[in-house]
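Just the one chain here, the form predicted alone, laid out as structure tokens.
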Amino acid sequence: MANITGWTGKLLRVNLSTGDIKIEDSMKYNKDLIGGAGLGYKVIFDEVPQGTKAFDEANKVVIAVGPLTGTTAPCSGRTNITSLAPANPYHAVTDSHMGGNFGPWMKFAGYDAIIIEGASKSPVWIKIEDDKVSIEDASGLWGKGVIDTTNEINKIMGKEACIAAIGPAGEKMKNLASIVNTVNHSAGGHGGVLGSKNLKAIGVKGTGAVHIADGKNRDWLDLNKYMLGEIIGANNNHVVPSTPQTWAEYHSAGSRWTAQTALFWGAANPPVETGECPPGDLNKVGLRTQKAIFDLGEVAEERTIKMGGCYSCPIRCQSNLHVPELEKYGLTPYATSTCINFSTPGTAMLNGYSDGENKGEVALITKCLGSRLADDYGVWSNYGQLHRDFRYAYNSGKLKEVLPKEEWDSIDWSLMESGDPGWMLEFYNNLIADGEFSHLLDGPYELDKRWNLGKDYWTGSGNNVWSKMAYPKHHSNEAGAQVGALINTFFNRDCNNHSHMNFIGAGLPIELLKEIAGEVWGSPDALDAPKNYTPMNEYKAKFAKWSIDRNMLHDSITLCNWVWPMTVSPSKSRNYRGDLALEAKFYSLATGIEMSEEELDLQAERITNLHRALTVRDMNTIDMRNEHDTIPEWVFDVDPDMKPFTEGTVKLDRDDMQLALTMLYKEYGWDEKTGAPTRETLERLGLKDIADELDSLNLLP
């Protein structure tokens, strides 16, 4: 084998229903599709029979990363999950995400992927050191929780093991259902997949290391300063802080840019002052994210041990705080949390906190408690989808309706009704019993159809459910207008796309950022104003492709695209431009294999159109435009009393998004009745195999 730098080169793959582990050359996909989702996508393709379900034995788990992870690339901590979604109506092809050490330490290991294929007869775990590799019996862990699981197979392996488990509701093969490792890592939405295939956990510890090319270590240290001196921000890539500072030209309040003068990790011992933290201080990078306060208010300052984050980050957005009150549920006093985990439990608690306050101590001792059961349990929110669900069935009687009335009377509603934070006990609890209540974890989609929850329920604007594939808006038309709409009706999951979100709210004046914006994608009519948008246009639809091939990358690459790309910079001496080659510039030292920007941009939009072709094998149809791309009612009814494109709202036209979508289509070469890729798309990106096999299926236009 060539002298292979970034990749390992190889991969693992378990069959859990012969026993068979292989170990097989990873770099048939890696050449074309760099890795991560790339990788998984190819594997799905190829392995997995159209018409195949994502609890069927004959489904796969792709767990893999790219050329970046393990190095020390900032932000590269990211490991990227591959299959079939059970929350999908289609039980199409999605990505699940977690960030933590799981992908570095399977690096370390010597494996740029794992596929989990077949179902095992009985409980059981995964057993991974270098290439010692074993499947264990996981009887003595089933039906706990993922911090136990975790505490046990570290006992076992060693503290510097790093564990991925299942929690109770991946047991019992809900939808919603997730895999988390490090015990608050976690990836949504396949945790269930593992629970059909009985596997519980794997664990994994290396002693390897990744190599990057021969002799470029000078080069690599050089461009990892320039990067955290003149270019990264903070969490988002907020590059202005939340409050005037000397050296800020800019601030904005809503930045995660928080870290300021008199602002403690109030409970470190001793305190550690975030203080003002200006470009070209590597060392205080770090204490730029005070996200503790972002999320739970001034009142977590005291309460926060320290900011943590994943391998090779830089960032710091993992908020540890110390909250001895959850003692009283039977938990340590320790809280963890990153992403929306503290934000999203505090959604169910409908009359709100017995304080009367939104981001007091109560609130706080709430979002705790729900974030460690989540955790714990396994459960995915649905980028908070699940607690909406709940507030709307709730609040419309339905949830009434539906359960048995023994069930409804066993529920203490009063802790609910009063703002105790010990509604949260009984909300997850019931989550993942075996009541009617727990049809909440069955998705959007199920959960209608079992539920008759009516046309309201897809159609209110407040309700924030985008698609009829069920999921919810992230990021959609008030982030971009129809840029986000765009992207938003891409995917088969919450989009999870941050390429788009981490420009537009960067914090920096919206003259800037249209300057900014007509430098990269051809002109300033690219990004609107917010609430004051203008009509569909060439230059959006190409920010849009733009952003989604980049997300394609980052989950291939790997890198956290909550913080990549870097379009803007916090430095006034570069007029804060960013650094759009920064990908490729790491991946050509990681790897030796000289990339351009616009190389690395092509084989990212490669990897967007197997997606592409995916989605349109498992949906047995040609016709995204109607069947996938679907945008929801409230986008064109809300606030009735104004027409799209005036100043104030952020409502869009029916005609101009259909306009964007036939725009959306031009550019990535599809078919623009349908949406679909075209032959001729598909082999000019070298994906011939696929147009055959879809050509096969009678599935190009």
Second form
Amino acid sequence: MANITGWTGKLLRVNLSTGDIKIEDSMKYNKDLIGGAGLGYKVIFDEVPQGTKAFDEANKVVIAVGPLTGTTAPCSGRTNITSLAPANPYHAVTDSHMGGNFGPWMKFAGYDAIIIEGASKSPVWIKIEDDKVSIEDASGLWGKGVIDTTNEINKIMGKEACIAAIGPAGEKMKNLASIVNTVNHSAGGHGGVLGSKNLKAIGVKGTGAVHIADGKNRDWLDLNKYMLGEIIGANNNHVVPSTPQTWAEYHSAGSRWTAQTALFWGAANPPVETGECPPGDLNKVGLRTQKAIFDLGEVAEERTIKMGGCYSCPIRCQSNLHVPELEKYGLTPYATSTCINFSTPGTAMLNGYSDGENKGEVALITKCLGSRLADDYGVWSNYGQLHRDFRYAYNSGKLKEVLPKEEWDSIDWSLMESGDPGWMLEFYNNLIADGEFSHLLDGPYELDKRWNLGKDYWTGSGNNVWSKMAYPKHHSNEAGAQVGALINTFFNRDCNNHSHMNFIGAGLPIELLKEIAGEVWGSPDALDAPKNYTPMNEYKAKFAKWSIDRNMLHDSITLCNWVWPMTVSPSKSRNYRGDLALEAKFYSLATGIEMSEEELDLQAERITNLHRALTVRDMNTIDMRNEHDTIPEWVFDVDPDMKPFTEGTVKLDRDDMQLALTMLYKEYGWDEKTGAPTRETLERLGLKDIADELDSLNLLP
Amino acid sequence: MFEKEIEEFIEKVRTRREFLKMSGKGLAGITVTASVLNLIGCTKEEPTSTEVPTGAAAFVIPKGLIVSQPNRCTGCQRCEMVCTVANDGKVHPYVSRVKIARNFNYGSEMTDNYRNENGYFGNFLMTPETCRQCEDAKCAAACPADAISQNEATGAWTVDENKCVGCGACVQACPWNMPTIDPETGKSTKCILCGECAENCITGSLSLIPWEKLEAMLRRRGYRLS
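Now show me the form predicted in complex with its partner chain; what you just gave was the form predicted alone.
What follows is the whole complex; the chain from before opens it.
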């Protein structure tokens, strides 16, 4: 390709064992696999041998983005990180994802991807300034939190550089550790892998451009305006406001489109009124989501300085707050949410808050304090499971049993018992200390092996562990019945998939959503009304496959799957239809390669198959149905007095879910007995080399 | 006191607009107080006498008034991208004529007290910067190739790419380091007051108030612009 646009066409390979630094062609991956996760899976498949463990020197970390990162495409600020995952029982491949500025900065420095291989003997960080790349001594940074580390590197590289760093959790090779850039944008599960390589941080800045196709700049601006004016909604693409409004035909109390008359960013100077933000007004899209009051309640309004979020994103889903009470705990009076919002730390307050309010001031202070500590220490919550694991271990008496008496006595439990925010310091400080308590960061699989948590831990409803793959549910059976359940079985970590949820939760009436489902997946029966489920059908299988493939597309191209895809819109004039060809339209204008929606979906399907093939290889079995795609008992045993497919329950049926798996495998062209990709399917998708490799390992059905 | 602020503001806008129409001289930005923001419909809050300065500024351009309000800036940086797509046909924040990325982390300077100062690592506040269109433009004076002159139609100090030799004298001369040499073209870039950044700002932190709308706003409050 003579004139590469969208991508930079280059990738950076840094070997920490040898100190070798190389620049290579990235287009050999990007042409058929888009970039991001697609590139990541291919590199891991080709270069990391079967049987490698996450913390082995042979494991690699692929930080990669796609052709839309750094281009102004809405919600294109995310960075995909692919590597073996220590929390997974098989150390199977996962992606972790972070927003912020890192991915775009990488592009402006000239790289679509950074591959980190080997391991350094002593602590280092990597400095990237355009084509000047060096490995630097980090012995003075080891032990520091993410914020101090970042600041020290900014002093060297300049204040505009973006730094991705690990905190103490990553240094100590905890399974639940994150990689964090720009204060609070964290990628979960691979922090320990950087720790195992003695890599504290990567700093990047660049003076380069990301090009779009020649002569297409007006088309590009017009496409952005069209999307912001007519198509996009609020956070999670909720397309109706949360309150009745003059312009709105519908509203829904659960919507994240919280902007309304007389609701403010109250700590701004002067305060900013969110007001009504109807479709068509490009200059108000960023005001639609007042996330602080959504997460923390009305008490947060007067403390809201503004909304924050990722590079290039018009949907600001993180809230930046003024909380002077934090100074009492040694922090500054400023707070911001973690990537998954403010709520997680509160789950560790087993006795509630001292003022008795779940959304009061004490809860706000507690959650802000916990969020700050989690991001600075580089602790990954495993989508909230970490705090539920603590709850389970404490309430079951297991924690007292396993902690040495001296350690138990050293913890000030009275803070938790009295609902004091100070419990957050106690909780997180003990997590990153070296005692038995810190094994909560092992994640469910290793923790159960160590503490013997018992059957209830895995099967009990409310504990939310999804499967023996050791991750929690994430928009599962309560989100589209079998559709959400299927999506939750597919990945090697919590599925992080919002393709289905954004549509289901958009806020539009169910009749309208079913109509749209009919247009997209072939029948309105693809979608059931909430808690009023019907047995499995082929349209639900199509819906589930499409959701997985679009997630793969977004992690590869790279767009945020918390807002994309645009299945619906807030525009009455469009009868609330979205535009599912938008990814392809942006891809075509960025790269200059004409791409249809169908062609791009096919590329996504190829990436899904690559992920599946890697999982088969990592687990060394083709029996995905029984070994990987398992569903927890609580899905079938919830509401003991009710039958599946009756109104009022999210309960599913065991045989029906086995049928659902068969139908999903059929949609993908996988072996219907095992769920493993067949040679025929892999070859249809241009993955003959993958099929040959699996064949040589006797891993084809 | 508010009355005096408002009259001063209207007088400045009037003068600059007249200058712009005639010769394009003298277009420096105007500091905007809370009471002025209230006057021109940028906030519904009634100002109080204890209101501290907002850091807001206004720029007179041919289409109307560009108003910059830091309190509304969320740091999405789309203004830099839009600027360079519109003017350079590529996304190139480094050469953007409006600059926010460099103030994103730590404000205009990084100090030991950064956790309490401007920027995302401190109090989250950041201010987009752009060319002040100085009356006495040091960039133009420093240019050895006479490549920077005031555009007759817009009044903006504009780089003639045919004359620019990319020496960087303008970058050094500007007190705010606004011009940037594009490493790909070797030419200087600076703001030409096209207004694209404001038109595409997702929160109205940069906003464009067309003349007609501004006059109507003022008239409703008992003021006249001309």
